[in-house]
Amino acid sequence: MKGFVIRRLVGLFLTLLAASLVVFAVLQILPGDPATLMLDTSARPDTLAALRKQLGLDQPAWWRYLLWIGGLLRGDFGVSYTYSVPVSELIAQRVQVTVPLAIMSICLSTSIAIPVGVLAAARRGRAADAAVMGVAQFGVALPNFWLGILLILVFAVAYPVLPAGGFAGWEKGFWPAFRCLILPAFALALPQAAILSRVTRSAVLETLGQDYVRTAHAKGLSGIAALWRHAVPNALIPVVTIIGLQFSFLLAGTVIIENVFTLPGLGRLVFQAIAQRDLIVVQDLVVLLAGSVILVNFLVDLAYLGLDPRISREGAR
């Protein structure tokens, strides 16, 4: 097990390093100059040169990359060109929205998808299976931003029981802030639940055909007991894989939903930083989001060890 974890940690570090190189290189070749955007095109050349020197843009690209990576390793994310405040402060403010939203969405998605997927597998070929899979197919094709607009029209305009957008802030209390995240969480969770329910159904159907399930039936175990005691636990590895991928997507892919609901999260900050050509904010956020995706995948790999100890033994061999 120790060797398995060490190999995964080394792979995590190398992947994150490669991601930082790609992000930095791509942002360097984009057209536009942060100093020009900040001062406008009518600024004097000497003023532009002074600002570029202040921002460190007059240094070679390789040296700026080393300075940036060194700062990240020390916990120094630099200072935003646009807001003139440390990027770490911006991230600390916005992560209070994005992380709770992602956690709410994945909890909703999982709590809906796993029971629905198991039900469809247990009723394979029947009306319940056809209905569940039909709804799931519709959910897979449903864009989350369109669903978000529809939820606003129904639950904030026609029946105003929830806010249409904005964020009250956790300092105003748990419930006012939580209410602001309910509609965005459902808009993110329902399409993901449709995907996860189909994966759960396929995984459970595969395990239902295994010998140990037939043996459980032969020993007198009821169909429901054999399903939940033997089939479902052994079908969890592909389900956990998809949950990990979905959580990574929810962390890194909230740009559209946060703009639909005007939430001050990381996704909206990325959008604003790109529009304002705030390179240091874009670099830090993209690497942070890439690191969160890599970390979630690492945690999923560790979860495999608990779900199937054979993985650790195979890795040791």
Given for the second form:
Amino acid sequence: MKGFVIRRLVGLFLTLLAASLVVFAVLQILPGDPATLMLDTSARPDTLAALRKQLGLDQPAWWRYLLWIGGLLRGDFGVSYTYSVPVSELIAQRVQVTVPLAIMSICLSTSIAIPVGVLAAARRGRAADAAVMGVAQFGVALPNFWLGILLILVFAVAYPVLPAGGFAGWEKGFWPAFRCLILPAFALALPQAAILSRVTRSAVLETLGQDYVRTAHAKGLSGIAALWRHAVPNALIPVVTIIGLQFSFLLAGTVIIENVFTLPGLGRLVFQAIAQRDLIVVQDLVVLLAGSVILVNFLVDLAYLGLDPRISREGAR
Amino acid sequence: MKPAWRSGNLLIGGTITALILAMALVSLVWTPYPPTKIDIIHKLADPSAAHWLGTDPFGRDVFSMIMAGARSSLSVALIAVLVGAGLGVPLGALASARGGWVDNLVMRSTDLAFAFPALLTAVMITALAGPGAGNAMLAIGIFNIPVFARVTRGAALAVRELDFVMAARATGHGEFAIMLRHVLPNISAVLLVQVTIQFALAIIADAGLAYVGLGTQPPFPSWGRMLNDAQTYIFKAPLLAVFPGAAITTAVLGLNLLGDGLRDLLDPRLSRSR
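We have the form predicted alone; now please give the form predicted in complex with the partner chain.
Below, the chain from earlier opens the complete complex, with every other chain and molecule after it.
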């Protein structure tokens, strides 16, 4: 068990290192010189050279990579080219929007999908199952940014109960900020819930056919008790896997959804930084997001240990 | 054992997909109005006999734009899937045939690729390399490569264990010939299903990129761009935000149903309905 965790941690670190190298290399290859963009095309060559020197862009690429990665390891994200403030400050502001949004979406989609999926499995082949799966089929096809616009149409335009966009900030209290995130969270969560409910349904159907569920019935447990005590817990592994995988889609989704609802989150910061060729911010953000995807998948693997003791024994071998 | 509501998947999905495809093809030769024609006098018109889905703020015919949008959406998705399958399938096949460090390298690379949220990275690539349909195709295509590599490897490994592959090997066929003549034909069903899934995802990704202004560039219409433009007029003309999204959803729904139907038809073991 311990060996398993350590091996996974080493793998996690190496993946992250490789990811940072890929991001850095891609940003070197793609066109766009930060210094030229910050001044403008009419700037004199010596002014440009001075700015490049000031930003450290005159150094060779491998050295800049080492400086950057060395800083990251010490928790130093560097200084934004355009804002001249530490990138960590920029990120700290934006995280206050994106992280609550992501957590709300995951909670929403999970709390919708699991009961619905279990219901569909328990009522397999009947009207409730057909209805749930029909709606899910439709939900999977729904692009979250269009759903966002539709939610704005209904809850901000036709019945103006929630804001169509913008963010009030947490300092003005919980509710004003929270209500700005409700529509975006639903827009992100509902298509995910559609996928998750289908996975839940087929996972529960699988465990419902197992011997231990039949045993539970045989020893006199009611259908509902057998379902929730035996079939559902054993169906959780594929469900947790998908929740982990969806985290990556969720992060990517916030990039677009934050544009739909003009939320000042990490996604919008990525856009601004790219537009201004604030490469250090882009690098930091992409590595941060990739890092959180890697971390979540690691946590999912750890969750398996709790959910299925057989795995740790295999891992220890 | 199949529930009745599922058996129509292939038919419904196939019909929707065929209709969207037909719409894209017809738009090459005919649309009710030229999709880029500005007619400011008739701007923001409601749906009518003259303009089936109304007109946008520039007086362009929305139905014509949706038709032309189908063309740009399908072509971006098609190229993206071709790029993904064209590179991913050989990589996966190679990994399964060679095993060892080649397999390890391919698999670890796909792990790495999956760490990057695909759409986010596509945004980064298109924004830096220059917005446009061409870069959108590549950016979406890159993230299809690891998907196809994994699916191909997994399916190929299973098939390579079967007796007829042993027989082919025993009769002296080379690895390459075995892969081409015995393994790939036997996993084509799995790959075909994956193609429909990736095609649907590519349509959503393309619309997302176009929505944030990084996909197909105006004046050529794209569904995502139309949604973005519509958001500006959401109070005046809410219907404008409905039609392009409905087009995206219909196309994706059609492809997903087609994929489910194909899966049920070609490989009952993979069927989700069991």
